[in-house]
Every structure is written in C-alpha cells, then in structure tokens.
Number of protein chains: 2
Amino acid sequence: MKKTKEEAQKTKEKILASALDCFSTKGYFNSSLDEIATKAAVTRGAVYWHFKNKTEIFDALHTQLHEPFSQTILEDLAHEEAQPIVQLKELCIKLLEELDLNDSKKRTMKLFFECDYSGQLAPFKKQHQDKKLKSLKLFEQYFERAKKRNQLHQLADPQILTLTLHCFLKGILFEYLSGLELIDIKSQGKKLIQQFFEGFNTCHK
Amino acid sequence: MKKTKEEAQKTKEKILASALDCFSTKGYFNSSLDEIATKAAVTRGAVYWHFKNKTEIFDALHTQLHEPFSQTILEDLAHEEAQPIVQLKELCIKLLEELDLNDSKKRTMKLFFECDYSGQLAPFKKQHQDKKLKSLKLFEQYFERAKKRNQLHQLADPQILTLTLHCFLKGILFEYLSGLELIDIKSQGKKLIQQFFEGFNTCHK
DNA sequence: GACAACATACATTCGTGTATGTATAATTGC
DNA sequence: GCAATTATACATACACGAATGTATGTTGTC
C-alpha cells in the first residue's frame, strides 16, 4: 500500500484537483471529504494524511491560484514602458485573455469569488484579502509612473484610480465567471477594457 | 399558545430578521434552523410552520431585498429628464447613498453577494439572476434615451454601456460590502461614480 | 525493523424532517 | 351571543442520515 515519494506527491495533487472539482461544482460546504477522496480514487485516510482538514485544502487551492497572478504582474512591472497606462491596459487585457483559456484557473477563481468565508473559513478571509491588497498596490504603481510622466490630470489620485480600475475588473470577472454568459472575453473583453480606459486617456487634454 | 394573526405575522418577521442575522454573520450553510429559531425566541416548530425549509427563508430574504430596488428604478424611469445619462448617474449615486444608510439592506445584499449558490441553493441561482437581468434591462433604457437624443457616440452600443456600468457598480458594491473598508460611500461614492461617467459624457465631442 | 502512506473501523456530534401534542384564536351552528 | 367545533400557531419529541475526527490496522519502502 505504501507508495514512493513521487507517487505520494501525485496523490496529493490528485486530491487537490478533486477538491477543486467538488468545491467548484457543489460548493465548499456541500462537499464532503469522502466525496473528494472518492473522486481522487483514495479514501479519507489519504486526505487526512496529506492535509490537516478541509480548510487546509481550501487554503492550498488559493495559494495555487494567487501566486502565478502576482508573479505575472511583478514581471510586467519589471520593465517600464513609455506609456504606463497603456501598458496597464494591455496587461489587463492579457490577464483576461489568459484566464479565458485556462479552465482550471477560471474555476478556481470562481470558487473564491463565490464561496462564503464564514464558519470554519472565517480565519482565511483576512488572510486572502491581504494577499489581494498587495496585488492592488502593484497596480497603483502604473498610475504613479504615469503621473510622474505627466500623463494624468494633476488632480488625479492614483489610489482612487486604482480603486476604480479594481472595482471594474472585479465586476467584469464576477459577471464573466457567474455562469450567466453575459460576457464573452474573446469578443468583448478588449472592448470593455478600452471603453473603461478611454475615461483616463482621452479626456484630460 | 396560539397567537392572533397579527402576532403570527410578527413572529414570521422576527424569524426572517433572525435568519438574516445568522446568515450574514455565520453564512447560510453554517446557520442551523435551531440557531435561527433560538435567536428569534421561538423553536424550530415555529420556523417549519412559517417556512417550508431553510431555502425558502433564503428566497424570502432575496425578495425583501430586490423589490424595493427595482421599484426605485421604475419610479425614476417614469419621468424622462433632458439628460438621461446625468439622470442615470444621479440615480446611481442616490442608490449608493441610500444603501449606505440602511444597515439591514447592506447586510442582506452582502449575503447574496457572498453566499454560494450551490447544493440546496442551486435552484435559486437562475431565479435570482433572472431578477437581476430584468433590472439591468431597466438601466439600458437610460442609454437608449440618450442615444435617441444624440447624446452618445453613434457607435456606442447601449448594451455594452449597460454592461460596463453594471460591472463597475457590482465591483464597487462588492468592495464596499466586503468588510475591507476600502470604499467609503459618503466621501468617495460620488467621486467614483463621476470618475466613471466622465468616460461617457466628456469624450464624444 | 522502523517509519511512511495510506485503508479501515469506530465513536460522536449535529442538523434535518416529521410526527405528535397542545393551547388558544377563529369560526360555525343555534 | 355563547357553546361547540375546528383550524391555527406553535412547542416537544423522535428517528434518521451524514459528516467529522481519530484510533487502529496494513502494506510496502528505505
């Protein structure tokens, strides 16, 4: 019954994938550890071996989602283009279009958008929010760069601008992932983002 | 033990209020009917008398939230002002500021933003989405009125504009209700909305 | 042979739904 | 207008399943 270390790692990943599957279809609180185990072709024993409990699986999924994102933004920030706002706009479009192609990532994001951080999940609420805030701070840098280059109103407040953008992106993603099919990234994503950014770029002359 | 009809109605309302309290603090799936009953100073017997089960309480809360909203929009639409976009902008600000003052409404809205419509709640997902879509259609009318009055780009698509606005509002509300205190409606609400609407109004000359 | 990587078995808790009891308000017959 | 009856508005009690956490067993690896 005992597996080699590599095999053990594979079962851990299988459990994570199975958990994502269960959580994203039935919801966190409606998924039992037994379902997760069964779908991963193991028993609850294996689950309890690799994870302390259900909440730890939940948290592991969040890390899996969040890290690549902040990684992408950090890489993009590494080189400063002449028009930071345009750079930011294109980053947003890129992020959206990338997400559109990655089904597993979409489902994970949907999970964390729609889950309710209550009960046993409450301790993770602030934790996950803090991670998000750090990513937000990264976005703010684009606006600050733009301001230094005199590409913004003098009145414009980078913090408000970041907040505005963030609210808009959140709204888009929320609608996009809601299952309502109200938004099609391929055909409308670019338009939406551009429609939004026109408010920043073309109006301050 | 039997109460008069009026008293019975009061207990029903107490149960609803208690349920909102429980759901919004502990989450739907972490609230038991016993907790709800106890907090309402009744027993589960009373709950099962007034409601078929927990999902029906959930749905009742949604109706309680949604109806006043679409009512307000309908009333506003009833009179057409010269500048529909400005009218819409002011409606948005009004809705936000009204919400800011009504704590119970805020908590109810937060509940439906953050709950996960899975498991036993799945049947209500489409139902509640449909209600939302109908309200969205109402917003669209402002843009159509503006277009008829030649106050929009000829290229501008009311549907995309509505979608853009909706995503933005959703994002604001989501952040506002998230408990992060990132947004303060009183000081920033107007600014945010105006920042957003400037993209529509001042750029098409 | 010791420990890792599980599977199996068990105890316990919790929540739901329903069945039943009960006191009182509302309704009916006269 | 008042007793008799019935339906209402709950409270109480019970049965059942489901899920969790843990304790213990088993097998293979290092």
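Positions refer to the first chain, counted from 1. We call the rigid core whatever largest set of C-alpha positions still superposes within 1.5 Å between the two forms. For clarity, every value in this text was computed on a predicted model and none was experimentally measured. Compared with the form predicted on its own:
Core-superposed comparison between these two forms: the C-alpha position of L169 differs by less than 2 Å. In a rigid-core overlay of the protein, L33 has its C-alpha displaced by at least 2 Å between these two forms. When two forms of a protein are overlaid on their rigid core, residues whose CA moves 2 Å or more are considered shifted, and Q9 is one of them between these two forms.
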The other form holds:
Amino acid sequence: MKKTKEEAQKTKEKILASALDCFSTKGYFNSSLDEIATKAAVTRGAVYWHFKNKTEIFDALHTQLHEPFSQTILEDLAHEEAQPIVQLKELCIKLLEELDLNDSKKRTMKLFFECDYSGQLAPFKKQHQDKKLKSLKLFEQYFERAKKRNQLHQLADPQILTLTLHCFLKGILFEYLSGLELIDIKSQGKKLIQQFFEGFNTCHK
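Since the one above is the form predicted together with a further copy of the same chain, can you give the form predicted on its own too?
There are no partners or other molecules in what follows, just the one chain.
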C-alpha cells in the first residue's frame, strides 16, 4: 500500500530525530545511515527514499531549526508596534524561553554551534551563513523602524546595533548550551534581555 503524505512526513521526522540522537551522541562523522535507520526503526531504503545521503540529513536538520525561527520573526514583523525596540525585546525573550522548553531544538542548536564544517560538510558552511545573514537583516528592521520613529539617536547604525545584539545572544546561547549551568533561562533569561535593552533608554533622540 502506498504511504500517505502524513505517514511519509512522520517517517521523515523519525529519521531526523534519530539522526539528531546519533549526531549528538557520536558526532556526525562517527554516525552511519545504518545506525540512523535502526534507531528510527525503519529500513535503510526508507532513509534513502527521503534523503540522498547523510549530508542531506544534516542540512535538513538545519532547515528544521532555521525555518521556524525565521517564520517567527516574520510573523512578529508583520505587526508594527508603536515601540519597535520594546517589540524586539519581547521577541528575544520569547525565543529564549521557547528554546528552553524544546529539548530537540536545544540539541540541534548545539550541534550547529559545535560544527566546524570540515570535510564533506564544508559546502554547507556558506549556505548556512547566508541564512544567518538573512535572519540578521530581519532583526535589523526593528532598529530601522525605531530610527524612523525618532526612538533612536539619528547617528545610530541599525546594522551595528543588530550585530551587537547578535553577539550578545550568541554569548548567552554558547554558555547556555555548554552544559556548565552558568545561565538558567527560566530565572535569568528575561532579566538578561531586559538588561541589554536598558541601554536603549538613553539612546533616544
């Protein structure tokens, strides 16, 4: 019997979840398609039906992480608030808190944080960097809107502000995902974001 689209999607998700387990435990290069298939309780043929090879699975995991992230920002940008900086602050808090509640997302993010894009993964480095740059451009829109509303100093550079925010968030995520328990998102995430945005109270025209 031919599989329905829903069944095929469930199989694909099982394969991705199993691949994440293998990559997180053994590393990408030490994991095999046979191990991924066994963990997913599917045949190797089923894996090949969805993915050409292991690198395609790796890229699919990145897409699975990145696309919902971009979509969340786009949906938020669709609603223009009176204070874009406050809107951005609330978005950052939301993204951190949602990450803290999603173990799969945390493990996927850690996988890409630790990836050096060597060997057969090298071709994906620029592709994934380009996606990151597009996301940063979305964040930049909040600062641009704030500047147009005279809520930022006229000499403020939205691009530099975006890069500053990016580095700040990346630092939080690096420490959070390191497992050293320096940062607890539940008790500290909101406070950290609020502290960062406090500086903008003195940046108005």
